[in-house]
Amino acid sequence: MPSRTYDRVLFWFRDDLRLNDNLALRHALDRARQVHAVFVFDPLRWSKTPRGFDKTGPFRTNFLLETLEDLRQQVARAGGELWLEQGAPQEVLPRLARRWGAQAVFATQAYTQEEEDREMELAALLPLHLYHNSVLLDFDDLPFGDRKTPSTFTDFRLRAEERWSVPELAAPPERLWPAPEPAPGPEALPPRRPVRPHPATAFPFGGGSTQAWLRLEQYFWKSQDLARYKVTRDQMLGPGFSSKFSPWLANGAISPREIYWEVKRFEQQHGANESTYWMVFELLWRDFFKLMALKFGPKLFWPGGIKGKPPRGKWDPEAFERWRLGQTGQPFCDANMRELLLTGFMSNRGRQNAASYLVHELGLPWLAGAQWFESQLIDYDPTSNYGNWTYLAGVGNDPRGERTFNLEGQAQRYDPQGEFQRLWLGAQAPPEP
């Protein structure tokens, strides 16, 4: 049956804030005469977590606004206009569709319950076309189906590799269309709190596709740090020890497929090694956690996790506050938590150790830690964040059960001279801009 051709549609930007390799946008352009770009500031994203934290803290808000400004300029160069509006998407988008005569909405599929609920409400009001647009693999081509994924990463990887399929990049838009009415003013933006990361941050980069590609150019082609990625990725200091792609991947300023095909191009010119494989390996982890969210739904956010274990941990607000502020007295944990507090970023090694200390040493509920990370991290991705927390707390996908880290041993291994700990334990918050 041939695809229906629409006269006018809305393209709902979500966590896919780019024009290049935007599969959902490509489908919209192929099936409609005119496409209007819309981003909705959903109040759900700026609400509170159950523990009372801002779901989207100031670091992540500012990074998103930088990304949207970069996207706005890209859309303008394509002849269009990025419409920004605050409100619930299932209310804003149908209202715009009625005013503008749009017959459908195209968007990137989400993988967690709150976002899926929005999709269902919207789909009840007008046609909604969703695509797997934030992942590496073609989920529709997996040998086990996206909701029957093996529940351990190793089994998933081995099964997926039986029929490996990474789609080619979707072509960028030839043109987009301006909105049929004047755009809202500054009131369309959420409040921007003045915040400036500490100058020693390991992520001194701005938001948007332009910055993402400058970083990729530096990391892959100028420094060729990709060739050493597996060796350096667990280091603690400076921007060069890992790729730092995660914030741009989280809001879709760059796609995993763009990174994958650049890895392949690098391998053609410089040869493949364990590090180039490991970059792809980490992209597979992102896919795995999204598939786990599809498979287990809201269980990912339950205290007992996807295993349905009895809840563990006793709430102690004073102990949690010491952990949150980096004041527990455990120097390696505290240094990492201070870095997060002052920059909105923390290394993967730091996250594992800080989470282990919260769960296994302090005996606090893992969900409280996951919610604090959600608020603070500029690279927050719901499936990866909560997937990793459940994994470490023993209620997720780890077949070995709980992951307990010896922080003294970890500090000796990854910060043998104590430079990282001295830096962040002595760091003071910079003055507000």
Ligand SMILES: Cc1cc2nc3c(=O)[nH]c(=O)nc-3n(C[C@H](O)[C@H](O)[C@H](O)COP(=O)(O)OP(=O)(O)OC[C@H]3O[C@@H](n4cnc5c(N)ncnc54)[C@H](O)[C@@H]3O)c2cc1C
The other form holds:
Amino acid sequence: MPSRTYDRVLFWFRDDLRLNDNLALRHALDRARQVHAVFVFDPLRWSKTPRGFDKTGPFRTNFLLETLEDLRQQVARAGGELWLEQGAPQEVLPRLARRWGAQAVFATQAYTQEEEDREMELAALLPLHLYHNSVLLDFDDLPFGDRKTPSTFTDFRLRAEERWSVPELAAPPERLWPAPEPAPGPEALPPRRPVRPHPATAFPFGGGSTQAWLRLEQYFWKSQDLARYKVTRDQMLGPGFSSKFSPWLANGAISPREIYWEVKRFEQQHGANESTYWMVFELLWRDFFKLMALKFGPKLFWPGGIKGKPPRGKWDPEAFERWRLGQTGQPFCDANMRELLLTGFMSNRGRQNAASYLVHELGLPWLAGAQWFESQLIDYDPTSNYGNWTYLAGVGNDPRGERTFNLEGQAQRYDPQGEFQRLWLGAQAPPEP
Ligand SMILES: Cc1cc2nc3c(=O)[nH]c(=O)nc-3n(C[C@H](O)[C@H](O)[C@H](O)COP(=O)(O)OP(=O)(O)OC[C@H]3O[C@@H](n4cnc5c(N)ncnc54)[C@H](O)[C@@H]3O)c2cc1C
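Previous: the form predicted alone; requested now: the form predicted together with the ligand:
Time for the whole complex; same chain goes first.
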């Protein structure tokens, strides 16, 4: 056990909303006598994107509130209290630290500019300890360092697989501590938004670790869908075709390492196959985009992307609005966009096609599409979203350059009976709850 450097510290929950396998929390507990849990609703996350969309739309806001309620209960069971407050973290945390006599903040490292700016402002005011805590691989032990990752996924994967190391899970807290003063009431928090997903959503689940583990139990152990994942993952209808882990991974209710070690346990009992390998392969993509953000910084959000190409696409507000609302007249694109509009979720196949259509057929700027996804997706993750968009727009990591999807061909292949298109083209928003 390392020596306890601090008497009292704050643990700043960010996109790591779990107690199990929370490496940053583990370090806080090992280094301090008392740890207080804090989550800050940063107004930046509820501001507007440059194209005027809510950065965090209603589906994700509600999902986050469910996640925090689940976490609040877990923290309470460990003897602590989750302090929830609205405000800029670089103001809230130093104020709480002064009032409570806390000497440092422990947290999970973020990978994008806005969040890093927050970290720098905070670190100027009090000791801030950050950890790679939302990734599969050990970023402190990569063969190429964390800022010199090969820029194509295949090169990255092959190098990573040469020296494969996925850390063991971090142990959950033995105990946590209550806040030294009464917490703000629920009226101080953002209210739930009056929206519910369409009942046909492919993601009919709630937020929080408890739900994430129920889903894993179902997808891996009860249905054993994991054993077929490689052949079903490109389907589009219903919850079973892919894991649907992304929303919980995005806010950290489950960690990629927890999923990885469950895959290994599954392989021991049922045997390894292409599908079990492919689940880990997809989790590697997630790490890859985080490493690209570390390597290329804000370029991930520039019109010319990490390649620094001249910006393409001509802004046409009416054409964009038709795309956003699923009214372009191209049925496969429209069905996917309506699913996103009405549920906050879209399959990977749908995302690729809808993005390709916006960039290559409609000739619109990719950033506008990425910002709409940012607002609407329940699983929005800045590095995965902008990484995939730049990839598809030909300004990212795709070694083949342009990648244009033929939507008619894709519809014939992935929705041959037209069932998916009929469902979403005819769907209406359910009444407000
Ligand atoms: C234009 C576009 C935007 C996207 N935006 C996001 C986003 O904001 N957040 C997000 O989590 N994913 C994003 N993706 C990746 C992918 O579509 C989703 O992760 C996946 O559809 C989620 O469903 P699942 O959990 O059932 O995935 P599964 O197929 O079961 O995969 C398991 C996990 O692997 C990871 N993964 C799978 N594919 C990718 C990928 N291409 N890139 C990165 N990670 C991947 C996810 O964490 C996923 O939960 C985007 C893809 C495209 C083409």
